[in-house]
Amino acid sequence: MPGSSDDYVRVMPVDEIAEAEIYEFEVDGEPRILTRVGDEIFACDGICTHEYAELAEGEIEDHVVYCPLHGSGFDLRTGAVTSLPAVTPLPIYDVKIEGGQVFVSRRPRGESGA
């Protein structure tokens, strides 16, 4: 059932997430990152789609995460590429807050379970 607790993993307390800071975490061995922009919290893949680089080492500006290697930008709301050299969108994960904790979906937005 979509939205069940098995579809989400607890990441950290919501009040520990600072504006434009990047927090690394893993889901099933896959690197992800979490960040806050204003009142919104976003989660996405932790590796750039252009070339292997850890986005946790990048920077957040407005709603864009920039890769530390070549400067590719990705919109945190949609995963869309905002600056080259990347051309493949970044997988984005749904975020929910329950009991003061941040939970992130196991599967990317738009990908249904088997």
Given for the second form:
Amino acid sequence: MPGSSDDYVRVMPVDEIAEAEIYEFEVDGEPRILTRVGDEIFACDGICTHEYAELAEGEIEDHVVYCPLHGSGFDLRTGAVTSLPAVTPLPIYDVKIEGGQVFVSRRPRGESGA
Amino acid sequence: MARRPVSVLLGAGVAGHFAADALRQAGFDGQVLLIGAEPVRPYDRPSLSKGFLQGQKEADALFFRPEAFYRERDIELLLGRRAVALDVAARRVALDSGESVRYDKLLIATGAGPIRPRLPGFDLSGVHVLRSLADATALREDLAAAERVVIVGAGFIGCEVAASARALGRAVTLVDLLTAPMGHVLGDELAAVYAELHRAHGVDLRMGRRVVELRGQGRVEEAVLDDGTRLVCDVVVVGVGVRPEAGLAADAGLAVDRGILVDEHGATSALDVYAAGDVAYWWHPTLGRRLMVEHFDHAGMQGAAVGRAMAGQPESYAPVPSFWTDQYDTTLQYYGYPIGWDQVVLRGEPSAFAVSAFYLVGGRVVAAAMLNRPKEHRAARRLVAARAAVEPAVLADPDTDLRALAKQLAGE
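Moving on from the form predicted alone, please list the structure of the form predicted in complex with the partner chain.
So here's everything in the complex, that chain up top.
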């Protein structure tokens, strides 16, 4: 049900997030990552869509997360592939801030959750 | 009603796939025909020598996209057909099926084929090359029953197959005239690290040696080296490089020199005919010279750029070429221009298989290869893109903050 508190999970205090650093967390056992670019916080899947690799070991440059394994790049705002070899977009999660805490949607953007 | 324009893409590999996708994304609403010699839709070739050969990935997992992807975009797949003649005056391509296809714009993305040495015994059963899914399937079946594998050529394919065959528990001998694996691309310094890596995993390295003959009764039984050494084996894998599939273009009168000559938009010497990927010998506008690059990322990026050009949105294609290779538990990421070097600087710990190599020409970084150093990928790529002038001692110094250096020398 959109808007219910179950749709978001609390991750960490917003003031602990450093620019371009990557933070790992899990939702329902699935790895996710969180990062900050300027004033914006982004959350996406923690595993590359190309081959199994943890994006937490990768790098952030501008609005792109780069996979540590083969250099695939994904736009943090849309999940679109910006650098090959990945072909499939990366699932992106909505972020909201309440009471100084970062909350991330349980389901990826574009999925109704219904 | 006006006739719909037709874009024909010859070659259903990486470049063809990305060109077809880019044509549609750029709004081209004519007919798109993607014609491939192999009987399957575009797939991930780099996995063949690694995950697929080791049995961790099946063929179904290799396809870039489901069939529906092509159907939804009205991209017609004509598979299992090879182009046999091109008539640029008539704008027609003849296929080996007897069909003839008219085009308004044509992309030649026929790739490259493995070189097969004309040496005694290389036609025996049990002797493999590795390029296509069919090649990999045959090799995988043969490896399942094999005990001893001889690999001719310590380039990327040879080294990756060596690692995969060791993962399967086979005895592996790797033979090449090079002094160390992949030394022609990575340089002696980093190649020496790979020699240690393969030895540590039990590969019998025979560097500075050449296989002159294969012997056997119908099926290969031994490989003979140039010093007379005889190596007993039941499978041989030949990885001695590829040759661009440019014959069709040459026969049609297009300018060809090694590969099909194209400009920064992928245009050949013939009107409305383009080329991309392994088959193209392309002009890099900011580098100011031609390059041949036989790697996945380039094929995909150039295919996409040419697809947009065919749709009327040409852009200057000026990438930093890149590739990777995975062997055992290591990964190497390379960014750079394949134009040689006059100095190589190592950074990191070669003995721990965690080391980066920087390739310099006249004091400027023209390429970088990071073995198990993922946090240096982006900074190194920036230095390469800017062809930054860096003191070798600064690059080698473990206390140098590479990201700060890249920001300082290459800008934001």
